[in-house]
Amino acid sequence: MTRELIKGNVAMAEAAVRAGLEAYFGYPITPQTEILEHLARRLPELGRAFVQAESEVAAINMVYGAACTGVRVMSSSSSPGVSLMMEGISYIAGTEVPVVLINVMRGGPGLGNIAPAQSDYNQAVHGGGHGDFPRIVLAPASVQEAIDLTVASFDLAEKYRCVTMLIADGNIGQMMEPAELPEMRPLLRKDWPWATNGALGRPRRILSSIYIDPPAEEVANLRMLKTWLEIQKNEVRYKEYFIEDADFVVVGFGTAGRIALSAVRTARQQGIKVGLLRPITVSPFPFAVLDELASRAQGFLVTEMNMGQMLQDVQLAVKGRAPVEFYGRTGGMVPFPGEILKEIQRMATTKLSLTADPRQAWLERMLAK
């Protein structure tokens, strides 16, 4: 295998393509329309099913049924896209069958721009949709791992038979950088036990989100949560940098986290004992790795391109043992690596107390600009 230059986009499309997508339902929206053209061409040359949906609502509900078929079966969208689709993923979940999202994430709220943006960590986290469902998010912080975490999607999805989400900023979406395809892995449809794909020989399989009676509804929702709770057991998955001796600890994902890798090694030059932690499953979260840290840490800081979605979880995770500092650039705007270097000095120099929202403190030192 060798490397090639390939934007972010068209690397998650084509790892799709080769980790076995058989049909892919979508409608265009930047920064995620390569995603869409990409399969537009690939999908048919291979023989396999694509549809530019009349909207994101269509595409939702035509994944719905391809998945209940038991084919490896995607869409992918941009932040109001993807609030277009609830309804539909809420449904998706309630079935338990297996499909892969991917937001490319932009500024907003409302129509907001087509910069790059983690303003839907809640929305795919804490959100996606109505009722009791457990969901994977995963976030990429390279094109590299962008490729990478697509093909564990469709693994994880049907392992876990739940909507498994990657979530990437625009930034992911539209660099391009040196990155290696996986192999194209022969197109083997599964008989899954629970597939709707024709009963002859055999009894009718019938999948569907409606239980009427609420003591079914509740087993259906317990079944969810046993499901969910070995997803948490299983699947925690992060990237730790310079952790070991470190005094403060960085939090961030995607392209904040990977923008703080520059701060934080710059900050280890002048002497600053301060490390990194990067989620790559924003869900399940690593609370049990934030539990840890927080017996030895002097203070955190949380960076993210948002208002302070992620922040809530590391205080939950941190339970007031020590500081939490927020450091973030909103409505599509990305931190430069010497502005979280700055956070990181004032944290070493200064003394640290606990607050109930850190986030009013970094809005007047915004404001003061």
The other form holds:
Amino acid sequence: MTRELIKGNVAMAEAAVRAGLEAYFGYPITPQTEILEHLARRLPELGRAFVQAESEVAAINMVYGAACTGVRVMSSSSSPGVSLMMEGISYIAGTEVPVVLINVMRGGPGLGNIAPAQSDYNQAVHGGGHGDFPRIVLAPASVQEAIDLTVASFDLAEKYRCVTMLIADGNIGQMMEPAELPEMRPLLRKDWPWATNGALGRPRRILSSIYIDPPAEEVANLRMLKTWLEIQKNEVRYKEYFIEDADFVVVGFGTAGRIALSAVRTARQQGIKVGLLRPITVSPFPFAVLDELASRAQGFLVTEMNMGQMLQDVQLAVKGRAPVEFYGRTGGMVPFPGEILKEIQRMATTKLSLTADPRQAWLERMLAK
Amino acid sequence: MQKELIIAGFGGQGVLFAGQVLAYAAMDSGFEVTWIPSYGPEMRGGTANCTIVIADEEIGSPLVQHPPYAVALNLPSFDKYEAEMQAGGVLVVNQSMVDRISRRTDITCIFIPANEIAEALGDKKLTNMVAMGAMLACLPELSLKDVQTALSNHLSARHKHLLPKNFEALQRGCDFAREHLAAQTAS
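Can you switch from the form predicted alone and show the form predicted in complex with the partner chain instead?
Next comes the full complex, and the chain you just saw is listed first.
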């Protein structure tokens, strides 16, 4: 296979097609509209379904319906649009049908702007629809990773009958990089034992998120917890850079993670023993590797394009054994490597507090600028 | 090795395309490369820019605060990137669109009348390729030939007839920059 220069949004769309996407429902919103645009052309030419719905609310409910038939289905949107989908996502999760979603995050809250952001981490990982349900959340940092994770997300969603969400940002969506797309997979429509795909000659099946009887709902919830524990055991993915002898560990996902790599490389040239942990699955979160690092690192620096959301998961893993510092940019601002480098240098040369609130300290540094 | 470059100008000057051609050339030469546009509620006549990072290893940040290389096709881009350039950097300026000289002495500025050279070739739309040619004179990692090959390989079929003019524009720009640099070294 040869590499081609391809834009992140187009790459995710084409990867989905090649992974066997049979139906897409969506509504345009920057900075992810190229996904919709690409699929609007590609899916009809393959005889598959593409619908530009009248809103995100309609789109996610169309996705729900298609998912119940057992076909590979997805939608994509950006922050405000994903917020509109929350009710539908909860219904899909409650019905335990596989769905793939892409959120190309932008500056918020509210209408915000169309610049890159990572401020929907908590919504994707910890919240995102009412009720108690597992979700797999993948955070690509490059166009190639966006392709690979799009393909993987369909397999994961089907394996665990759950919602799998890719969280990218405007940088990943708009950037072009050389990447290799997978071969076109032949459409393999599986006759899932749960799918409502026509009951001719067999007993009918019912898919629903209604458990009007609380004991039955409790049984369903416990089943979902069991699924979640399986996911946590099997599906954690991350990438380490310069970790082996690292005194300091930077933790960042997606775009913030790759920007931190530039800073870490420069700091290494300056003799600072610093490494980078880049979670690829942010749900399940790589707690085990952080737990191990917390026993030997002198300090952690969490970098995000938000005000410290993944920070709380890192703190949960480190459990106060080492100082955890934070550096973020927010509202659609993207950090330059030099900003993260300064934080690394600060950590390497000053005494760090185990007890200070990293977000408050960061806010004070930001306001002092 | 890592080289970062920004190409900036008015929307419609072919800024994003010029960057893509460079990115294709880098990819075809076996490098890692990122191309990222400024995107926003922008329109023809507004400002546009893209950042290209070329490296021989996994690329970290696709954005750069202080570029070592930049191409400014209009005055607002010259104003902006002249100030942000890394010391020792190379800035190619479209002289046809600016009315001042450089304020910095710690960077190399190559002023090239790219509009006039393009017009002399018969098409003002070649301005971007003339300026890119000038930049290539300072980027040893990529040759003029690499970029010409990238253009032939990736230009859509309906534009293939424009290749000879584009090649010529790249060549003129490169020759101009080489002469300019040689004169500078001599003086």
